[in-house]
Structures are given as C-alpha cells and as structure tokens.
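Next up: a single chain in structure tokens, the form predicted on its own.
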Amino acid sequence: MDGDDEGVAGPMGDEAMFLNGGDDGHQQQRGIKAAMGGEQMDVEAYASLYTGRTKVVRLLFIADRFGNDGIQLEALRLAYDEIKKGEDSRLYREVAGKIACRLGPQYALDQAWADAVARRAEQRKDKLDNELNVYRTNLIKESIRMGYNDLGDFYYAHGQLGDAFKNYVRTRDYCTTSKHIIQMCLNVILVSIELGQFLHVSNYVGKAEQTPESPDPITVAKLRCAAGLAYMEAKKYKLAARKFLETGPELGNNYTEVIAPQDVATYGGLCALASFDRTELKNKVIDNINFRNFLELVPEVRELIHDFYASRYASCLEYLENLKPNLLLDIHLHDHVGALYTQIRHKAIIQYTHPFISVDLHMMAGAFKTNVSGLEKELKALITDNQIQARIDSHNKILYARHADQRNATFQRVLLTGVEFERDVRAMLLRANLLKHEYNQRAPARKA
C-alpha cells in the first residue's frame, strides 16, 4: 500500500493534520507533549548548534521568514556578532543594511571596520597570487595543491563562493593522495551546498567514497549527511532517509559548519516517515541503534515515529503539527515540509483503513479533523492512485473493502496452469517427433 520514494497521492490542503483522542487513554499515560512548535523560538539555542557561514545563512533566513519583530532583531543581531568575527564586509553590509539601526548605535554599519576589512583582503589576495605564480612555476604539485587550496579558503571567507568553488576543484589535479582527494571534496561539497548546487554533492560524495583508501568514521558520516542532504533536495525522501539513518554517532559536532546531529534525528526521522513501510520503519528506524542516539537529541520526533509505528496517529499528528512553525524555518527542509506531511497524513490515512472492512466516513472524519466532503477527496485521491483497495458508499457515507473474489481468482488460476500444462506437453511432443525422425544434429565420430 506504501507509495514510491515520490509519490504523493493528492494534495492535503492547509488543514491541520492532528487527530482527535483516538488514543486518549495512551495520551494520559504518557503526558508528552511536543512543545518545540507550540512555544517561541529560542533563536540563540538554535544558532548555538551551528558554526561558521550556514550559522549566519540560517539566521538570516529566519529574520527573513519570521513575521515577529522581536525575533527577526534577535537573529539579525546574531548574525551581526557572528560577521564581526569573519571578513564577509559584503554580508556585513546587507545585515546593517537589514537592521536599519533598530538596535542602537552598536549595531549600525561600521564603515571603518568594513573598509579595513576589505584592504586587508585586497593584500592578502595579492600574496596568495603571487604564490601561487611561484608555486606554478617551479612545478611543485604539492605547492600548487596548497596554494589553490589557499585561495578557496580565502574567497569562501569572503563570501565569493563561485571563486571558491573553482579554485576547490582546481586542487584536483595536484591531489596524491587520497586524503587530499577526500579534503577536496568536502570542500566542493560544502561550497556546493551554501550554493544550492546539490548535483555537485551528489557527484563529488561519490568521489570521495571511491577513494583507495577508506576514509575515516568521521569523514564517512559527513558524507553520508551530505548524500542525504542532495537526495531530499531531490525529493528522493526514502533515498535520503537511509543516508541519515546510515549515519554514525562519530559525526557528533563534526560538521556543524553544515547539519547539526539534531537535523540528522529530523531529516531521517520525517523522511523514513513518508517513505517507509511498517517493517522498515520497525528494522531500519527504531531498532536502530545509532539513529537512537540521534533521536534521543529531539524528543519530539522520537515519539512521533512511535506513535506511528504503534497507530497512536492523534499523537503522532499532533507532534507534526507543533513542529511544523520550526520546520518552515529550517533553511533546506522547509521546500519540503508540505510534501513530507502529505504522505505521512496518506499513509496514516492508509493503515488506519486497512484493517477494517468497512469504515464510517463521518466517524473516520471526525478522528481526523476534518470534514467528510474533505476526507472523500483525499480517499479518492488514494483509490485512484492504487494505494487503498476500497470502494466509497457516497450516498450512507462508508468505505468499503474491496477483497479479491476468491473463486475467480481460483479459476484464473486453473485455466492459466491449464495453458502451461499444454505448452509443455507441445514442447514434448515436438521434440519427440524431431528425435524419431532424427531432426537432430550430432556430433561428429572421435578419431580411434
């Protein structure tokens, strides 16, 4: 009944996707809430979890998505700290720019410090390229490696990633051995995805992994995060669900400069959600114990993906749906929220059909918030697509089970073994009569 990696059976709409108390007396034992969604955002928490240039890219997104003044100047002062201690002066300038003064003198434009920042880069560029000429000249591949590797580092800092990214793939050719082969590709990698290039990813993650050499636990997990990172991208959510799932407890605080272990805990968790079925979820989620230790990090998606696994789906939507404000603000899963929700809302839908013979539309409707015109359209949607086998009673308002007819099949069955059976025998006949009437090619007499 599960659909493919992509499928996506009909549109949901922007209703919200939480049950009622199905499962009230599991809601009372349990007494875990989500609140993650339900409560401001604690911005500085967030952007703790991260470093270097995705830190102010994420910050900025939220002051650009987040309707609050309060805390759109919260991320914006942030990421203004975190500027200063860089040399972005072109950033610098579009955070003051964004700020407008509105947090007091010490957070307007510092045109001195910009203007010294971007002389010492002018400098600073110039060694590097003489170096580099040198370097070239006397032929030193290793030289040459450093120096492109050099000025990748230095336009990354300075937020001209394109340049980065040339000089990055510029080592390539001076690279011998596979240690700087995999160094240059986490660089490409990283400059690849701050430039949505996810194609890139894809491509220099399997380099990387084609090393003659294995790379290091820790190199393994950032690549994982990486291919999984470029398959969501790609809305190949079961594809990116087992990169995440594949990751090692090793990647810890590793890669902060691009995923946090609790979006590794996210990703995975929402996307195996939407593409796996019951025994998956079971065998590659759940029993699994280095996900686990992910999982223990956001609480909240831990006990959805229990509740599903258990049929709890008034929780387990209820989690959704307070996550979903944060979700939104999550610089590379907010494309994706509303076609991940869809297919964990359909296959909800799904299982709770499936046991049933029959089932009321308006009892089925009430436990799902929403009402019967609404929920006909998403069975519709289901049918048509092949993922229930049922029949909507329009008129009395309930889903039927539609079963196999059993004595048809039976008789399918008889008369297609019944076609085998003479082919056979018409096979047998015909090489029978070939050997009779010596139709048949043999080999010729040994030499005594």
Contents of the next structure:
Amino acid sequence: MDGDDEGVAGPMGDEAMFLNGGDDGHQQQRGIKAAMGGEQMDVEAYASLYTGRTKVVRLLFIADRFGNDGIQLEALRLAYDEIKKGEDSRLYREVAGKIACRLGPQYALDQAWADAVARRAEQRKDKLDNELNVYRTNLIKESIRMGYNDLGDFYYAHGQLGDAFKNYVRTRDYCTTSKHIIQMCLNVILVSIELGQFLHVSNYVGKAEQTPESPDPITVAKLRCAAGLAYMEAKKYKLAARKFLETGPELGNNYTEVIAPQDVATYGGLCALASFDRTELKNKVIDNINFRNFLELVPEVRELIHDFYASRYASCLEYLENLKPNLLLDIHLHDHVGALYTQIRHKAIIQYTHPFISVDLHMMAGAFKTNVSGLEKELKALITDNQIQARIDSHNKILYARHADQRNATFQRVLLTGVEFERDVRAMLLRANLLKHEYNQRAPARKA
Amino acid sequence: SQALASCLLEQLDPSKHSLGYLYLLEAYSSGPILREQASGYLLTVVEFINSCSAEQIRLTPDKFVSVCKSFKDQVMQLQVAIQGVAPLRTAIRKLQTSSEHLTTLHPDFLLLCLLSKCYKAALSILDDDIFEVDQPRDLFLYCYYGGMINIGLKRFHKALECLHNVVTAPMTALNAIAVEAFKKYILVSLIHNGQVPSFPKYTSATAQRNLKNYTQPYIDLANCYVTGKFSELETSIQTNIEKFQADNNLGLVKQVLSSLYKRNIQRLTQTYLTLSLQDIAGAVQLKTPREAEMHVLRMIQDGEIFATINQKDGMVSFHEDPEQYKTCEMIEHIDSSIQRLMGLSKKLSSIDEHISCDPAYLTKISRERQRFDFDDFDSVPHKFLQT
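Could the form predicted in complex with the partner chain be given as well, to go with the form predicted on its own?
Starting with the chain above, the whole complex follows.
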C-alpha cells in the first residue's frame, strides 16, 4: 500500500496549534473526558478539572495561544469569574485588560472592587505582621510557624509568589512534627511549580519523603505527581514516567490545584511510550492495575498505548496527531510535545524493523503514513545514529538488516590497536628521552 | 690561512687520516668561501664524507657537524640542493652511533630533500625510529620537515605522527616551529581522519594554552569541516585565503576541501547498500551525477571504498570490505607486527628498569619516603637520603 503524500514525513516539530473554533461562546455540554480528547477544546469542561490559581493560569495560557476570538473570550471570561472569587488584584487587572471590554460591561475593569481588595489586603497584612511580631517576642514555636504560614497563604492569594515562597520556607525552622514538615513542603512545591522553579520542587519532594513518619497515601500520591512534573520539565522522561506510573489512585481530585488525574494519565502514558522499552512498557503500564484507573479517564491515551504495543502503528500515530492540538495548550506539556512525539515515532520505526531481515519500504511507508522518500530520510538519520543496524537498498527500496561480522571486526580492531600501541610507545620513549635531556641540563645548575 | 689549509689537504688521505683532514677542512670552512672555489670546495667535502672513517670522525662530532653545515649552506647558496642530498645522507649514517640516534644533521638533510623535492631519498632516514636525541631543538625541526616530506609523499598517517611529536613535545616556551607544525597538523588531521583530536594529557601546558591563539583561521576551518557542508567550507577558506597563502599551506587546504567529498561519500556507505548517482550527488553537494561518478571511481581505485558502479541504471552498490583475514600475507603481516611490538615492549621494560636504578630518580623518590620509619622500610640505602 502506497503511503499518502499528505502524511507527516519528518519529526513533528511544527507549532501549528489553532483549532477552528467557529462558535462564538456557544457552550456544548460534554463530559469531562472530552475536554482532553481530540475534539474541539471545551474550555469550560477543561477548566472545571482544576481549582485555585492553576485554573486561572491555564485559562490565560489558552487565551494567549488562541488567536480565535471565540475560544479566547470564553477562556478570559472564565478566568475573570475565577479571579473575582479570589484576592489577586494585579492578575485581575491583567485579565480585564486582555478582555478589553469585548464581553460587555459586566466584564469590564471594576476599579471599586480592585480598590476594596487592596484596602482589605493592607489591613490583613498589618494584622498578620503584628501578630507575627507578638509571637516572635513570645518565642512560641507553633505560633510563629502558623504566623509565617498565614503570611505565606496571604501573599499566595495576592499573587506575590516570591514573598509567599520566602515565608513558607521560613516556617521550616519552626516545624516540630512530620505533619508540619509535609504541609510546608506541599506549600513550597505549589508555589515553586507556579514559579517554574522545578529544582525546588525536586528538593522539597525529597524532604517530604524523608520525614520519619510515612505520610498518608494521598500525600504520597501528590508528592509523586510533583516529582514527575519536575522530571518532565528537566526532560528526564523515563524518570518522570516512572513517577507518574507509581501515583496511586488515591490522588483522585485531591490535587486539582496542581494537576488533574487526566494529566497524570496523559503525561505518564506519553513519557512511558517515549522512553520505556517493550518489557517495561508491558509491566509498568499495560499490566499496571493502579494506572488503569487513570487511563480510563483518557481512553485515547489508553488506546494508543495498546496500539503501540500491538504494533498497530498507523492507528497509534493517528491518535497522537488528534491529541496534539489539545496537548499544546497544556502549560506543562507544551514544550515537550515535539520531543516526545519524535521519540515515540522513532521508537515505533525501530520496533517495526527489529524482527525482520528485510523490509519493503513501500509497505513500511504505508504503515507510518508517510511517503517513501520521507521514510528513507528518517531511516537514514536513525541508522547514522546507530539506533537501527541496517542498510538501505535505495534502488529497490528495501531495508536490509545488517549483522556485523564479528570475526573481521575483531581482526580490524586488533590490528588497529597494535598500530596505535606502537605509535604511542614510540612517541612516549621519544618524549622520555627529551625530558631526560631537560633534566640533565637543569641538574648541574642545581648542584652548582 | 685558507690557502695553507687547502695546500695541506692535498697531502692528506681522507680515509686514513680522517681526523686530521677534518680539522683542516673545518678550518677552511670557517672562513668565507669565494664563488670560484665553491664547486671545488663542494667536491672536496663530498669526497671526504664518502671516504672518511666513521670511528675517527665520531671523536670530534662538533667539527664534523660544522663542516657539514657549511657544506649545506654552500649548496643552498648555489641553489644546487640536489647535490647535497646523497652526501648528507652518508654523513648522517657515519655520524650516528645507532640508527635510533638523532644527529644535528638530520634536519639539514631533510631540508635539502625538501628544497630539491627528492622526497623518496629521505625515506630510508625517515623510517628509522628515533629514540635518542642530542638536542631537543633538532627534534622539532626534524619532525616538522619529516611531516612535510611525508605530506609530499602522501603518507598522511606518518606525517601525522611526525607533526604530533612536535606538538606534544615537552617545551617550556612556545616556538615558531611548533606553531607551524600545529597548523599543518590540523590540516593533515582533517584530510586523514576528518577531525582534529584534542590535545592528549601529556602535551605541555605551554602548548595547550597558547597554540590555539596563533592558529585561529585553521581552527575555524576545522570547525567548518566537521559540519560537512561543502559550501560553508569553501566560504571559510575564501575568508582566510591570504593567511593560508602566506603560510604556504594553500595546497594542503585545497586537499582538505577535496577530502570533504570523500568523507561524505564514505559516510553514505554506512547507511546505504545501493544508491543512485543522482542521490549521491545530492547528498554530497556535487553538481551533477557525472561528477559523483568521477569521485566514486577515483575512491574505488584508491581503495578507499569498496563498490561497483552500474552505469546502465546509474546505481552504485556498496560492498563490505572483502578482506577476510585468511590469507598467508595477512598472517605474515600480523605475525611480524606481533614480533615488532614484542621487541618494543622489551625495550620499554628495559628503559623502565634503567630509570628505576637511576640515582637522580632514587634521590627524588627517597625524599618523599622520609616520612616512614627507616627500620621498617629500609629498601633505599641511606646514602641516597641526603637532602
């Protein structure tokens, strides 16, 4: 079967991300599952997966990415509503500015509200500061800890993340029980994720896991997710996959201020596909009962993993293509979509060629939805990289597996080693002789 | 006094009275030599070198060297370098205490070979391994000229060895020979290996720090080469072409350029079993399939790749190296290599033993051993334990 020419012929590096959202604010009642699926993005359903600041940040991200007014305004409207429930006046002004009165008077900048919030903030801050000073004079550890914690919460609610971070970290010296430590770590992790400082995330996950009493399962699951996110940002996809796969189903909806269970499935599934070999994929993903609960939430990811394992590459790649636009809207994943997709595609190609002595390139191109010349280029890159041991017969368009002749290779290496040894020893003896001269010339000077 | 010396020379027999003859000849050479007497002088020296007795002249090597040097100067001045090649080679053989010994005459000999383009004549001297050096300065020049001669003979791996020795030789201060040698080293490395290796650990700190500062155009060329794009390499060469010309390296640079095609074609053999000439031309940035065919043909003839060209289809089939390592010649080759290496190993061990007994070395070691109690570790005699 001849491959269609419209297929993707190379690494999927382009950033085309616009969906055709013709409907202007037209809500469609869809299940939560569809929010991450391949259909047009349902912003409201997607946003309902999250709570807290991350909801707003994600909505703003989507709004920035979409040039199309319909979806953009929908996202901004939801963001506006969410922010008004909170106390962050700076972010409020930003969103109102972006809306630019396109949604009517109800969504314009409400200066009165912003001023009221600012006033309340002043008062609260003074109160908290005074209380903290009192506690500090009294030197009651627990009160000081709570004081700093409250200050941290205050700054977080007002969007001053740097100060929030500092205050949460300060509670460290006043923590007395494991519970305190875990609370502090979770707070710091939350702020660090939003700040994008994933090094801190890794550190504090480590600290939390080292507490003497093992935390409850929900906290464990939260920490695993955070660790997975940190690894993913650092492009360590294998480790990230492992962390996500180890997340227990107890996570449920308890960590929606950071991550939704659908995300765990998606991130874990894609990272695993890109970095695990077949055995690990089977053991840790397909046979993993816990992870199955997560995969149920995103049936496309489940299907594509099973397709990959069963060598149905065309359908697997099709699922991936469908998922791609929505994945590019995810704040954590969008940088990595290109790399992950390339790795998955390469793995698929390598796995396809592995069992055969010879492969007809026309059939293979059909399986991978590409044309023969594009496929040839991809194969050439993989062969040069030594990922596939094969040679291309360009005349007949066949790929032949190549098994190195061990005996000849050994002879070659031996002779080469001999030549190098001889060359190096001779050079060394020469240099030794030169050094002896130098030494002899200097030695008399020293004795004199 | 020159007239007196020449008069006395006629009385002596160079083969029997070599030493005396030498003294007189040296006295004659130390003064300026007039043009009319030059050819006569040359003849005298040549005859002397050919007939003198080796043991006698080894008693005063300095004088012998001085005579040969002024002989070389004369030959160069009269621009008849070719006349000096054979005599100086004989002179080296007589002056050397062993074939491993580098004399001051070696670089002069190679210089004459270079000037007269008699590269092959230098082979017998060049192929001797050198382990004993009189003057480090001689080694630098010798290896540099040796590298150039090997380049002229297209023995690039040998040239690399020579130039490598110059670049990695112990030196406390940078010298011009090392800089020039490094420039050629970069170019020959590119032609032979496709890349320039980094300095090995034993290179002197002086070299590692300073060599790159004087050879920037060459380093840029090397970086361009590694990307594999012909047009970029050409541009890089054009920008620095005056510098290459000033260093007399333009010929080598042109060879680097043509070697890029070869390297790219060789890379293709790793990926393809058969490939059309059209595709080869495209992959290697040649203009027509005809050019690609010429390059591939030349490479097959030079034994650089194993392939067959099917002109009917315009296809090239690449083969594996047919060497099966089963022939008598190959076994002999391996056997002789083993013997040679065993000899080299023995030499290495004996030198190691020799150094372990060297008083200077022992003194240095003993100084570091003073921490221990003498009674427990009395393997080093006390007399070496003085400060």
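Here the structure is a predicted model, which is why all the values come from computation and not from measurement. Residue numbers count along the first chain shown, from 1. Only the largest set of C-alpha atoms that superpose within 1.5 Å between the two forms is called the rigid core.
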Query raised in the report: Can we say the CA of Gln389 moves by at least 2 Å between the two forms when the core is superposed?
Result: no
